[in-house]
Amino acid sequence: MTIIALTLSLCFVLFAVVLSRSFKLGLEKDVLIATLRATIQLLIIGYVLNFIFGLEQLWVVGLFLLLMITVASLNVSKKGKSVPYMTIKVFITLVIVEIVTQALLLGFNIIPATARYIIPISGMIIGNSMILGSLLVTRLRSEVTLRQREIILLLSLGGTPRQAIMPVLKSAVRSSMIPTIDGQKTLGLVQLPGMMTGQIIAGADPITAVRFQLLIVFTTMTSAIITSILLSLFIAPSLFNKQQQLQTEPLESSS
């Protein structure tokens, strides 16, 4: 793609701004900021990845993955600012997810142990887990609010905090998984994933591209479930005080 073609593609952004202004949505500033940030960040990361791929040093890859996980953790923690050690809980969750998925991918020799494979696949896994984490916290906040009386009743009848909160956690996990499951059900019918489409545009054999995309589908599904379950279990104790009473402040006061 030439610079001229890329510049012309900004017409889509302009169209979005015009629509926002026409319908008085107030999204013009957000659209422009998102466009500017995406452009700058992708240009920078392009040069950074080119440098890392040239080094082929696993310790550099590890540092880059930790940076990705840290940024993702900070983003998810905004949804539960008042939850004690929220950023650390999200960080540990994402580290576990990354270790499990990469251990399987590298342990079974599914992908080579090179930066060119590890970083892009990890980016998709961490990004998907970040979105799932945000959805989970949002959904958990709603579930606790709606089922507050049910939780208090179970506690008053002698139930433990774990017994009282477990149905809520299960419901939140299921709800947060819906977009991932529904999206993967329609792969190839409604949407063609970016990785597969990019490979085909670059001239790769469609069957080869499909194989790589299936690898991403399988890993993101597993990472999504692990993320939702682990993060919900990490957050659950924060919903109760030392007297085993429900306290909803950590979730209610989050943005």
Contents of the next structure:
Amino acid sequence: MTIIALTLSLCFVLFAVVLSRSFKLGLEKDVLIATLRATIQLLIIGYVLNFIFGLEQLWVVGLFLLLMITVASLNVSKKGKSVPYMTIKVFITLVIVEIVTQALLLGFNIIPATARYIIPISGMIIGNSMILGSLLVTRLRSEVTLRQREIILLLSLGGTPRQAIMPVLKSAVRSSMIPTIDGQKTLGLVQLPGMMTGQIIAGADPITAVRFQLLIVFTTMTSAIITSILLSLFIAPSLFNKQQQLQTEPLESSS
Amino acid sequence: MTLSHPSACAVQFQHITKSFAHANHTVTVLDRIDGDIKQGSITTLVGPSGSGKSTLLSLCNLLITPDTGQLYIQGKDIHSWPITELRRNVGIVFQDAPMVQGTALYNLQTAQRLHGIDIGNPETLMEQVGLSSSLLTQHVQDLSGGQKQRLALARTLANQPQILLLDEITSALDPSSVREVEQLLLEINRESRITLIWVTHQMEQAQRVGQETWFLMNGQLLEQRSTADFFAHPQTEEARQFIKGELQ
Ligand SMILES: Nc1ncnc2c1ncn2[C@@H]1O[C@H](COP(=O)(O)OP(=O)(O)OP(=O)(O)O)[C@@H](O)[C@H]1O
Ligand SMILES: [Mg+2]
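Having seen the form predicted on its own, I'd like the form predicted together with the partner chain now, please.
Expanding to the full complex; the earlier chain stays at the top.
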């Protein structure tokens, strides 16, 4: 696509602004800011990726991955601000997810060990894990609130904190996985996944695009479930004090 | 006041205080409680709503931590017990009969899942508390309030506690089931020397089952005497009014 064509596509933004103004929606400023941010961020990332692909240095790739994981960790930890060491817990979870998935992908030679493959695929995995992490914290919060009496009951019968929280952890993990699984069940029926769309438009043959998309689908399943289980296990101990009593404060919304 | 030797007591409170922090003030729920509960005895705990009865029970298995004072369970300071062992020894049946999601049988087997102890025949356990064994396969969501109360009792009994804390466990039962449960607990107390601390709102029940009675009001233990004595000759004006039903 030429620069001129891209510039012309700005007319869609203009259209949105005009509509917002005529219906007095008051969204003009937000639309413009969103457009500007998306443009700048994507352009920067485009040039950065170009640069990194050019270098083809493993440590630069590693550094870039760490940066992605840090941003994602900060994002998830907003959801559980009062959980002690929340950012670190999410960070460790995401590092493990990244290591496991890349070890499989590279170990089996599924993708070549080049920045061009590692970075975009990691981006999708980390992004997905980030969404899942936030979802898990939300679900855990509502499950713990809902089943608080059940947890206390198990403690009262001499159960360890781990035994008492386990049923609740399981259902939080299970329900955090539902959108991922449901989403994959309808994949391709209505909406083509963004990555596949991009590849097809960029000229790749649809079958090749599908192959890569499936790779992402399969990897996402694993990374999602690892994220959910690990993060719940990391958070669980902070829900109890020294006297093995349930503390709900760490999960309370911190808006 | 004379202090008996801790080991003769199932539970011994010494100057126990507990407050809860609210938005901008703290409320003292238990105020310098002193008292002994003898091994193998039945103590009924009475007092107006909000007087701190449930809180007092929850201190005994450390579901709530006392702010100050000493609390001895079977002669041992509560903080030197391994917590899970303490809670197995000091069983509690809650006012609201919380359930583990699943069937009645799954609930009965909780002790088995947590500690690997043999709970015996589930049908016998059900019959003991006057529940039909056909309920075993039912999901707890489908049980009535009274059925849940009885199941909760059976579930705690299956854990084989030495001390049993009962928090208004018959409030949702019909009169004949109330008597059945009372008989069962009196029998268990006689045969296994399990110490019972029994919170109740029904004065007749407190008299029927109690050997000792504690009267709690506004977080203070106003009376602790033999049950017969307490109901025949209450010493405080508050207790007199409470027994007559003028303080509810
Ligand atoms: N976790 C808690 N946080 C704050 N306040 C509490 C807490 N638990 C109990 N309280 C307060 O302590 C007081 C005593 O409560 P408790 O449940 O012990 O009373 P009770 O004698 O059992 O009453 P009832 O007969 O109605 O069951 C109440 O005012 C209650 O609001
Ligand atoms: Mg109560």
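Numbering follows the first chain given and starts at 1. Only a predicted model underlies this, so the values are computations on that prediction, with no experimental measurement involved. We call the rigid core the largest set of C-alpha positions that still match within 1.5 Å between the two forms.
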Rigid-body membership between these two forms: R147 with A204 = yes
task = Quick one: report the rotation angle of the small rigid part relative to the large one between these two forms, in degrees.
result = 17
ask   = How much does the C-alpha of L10 shift between these two forms, in angstrom, given a rigid core superposition?
value = 5.3
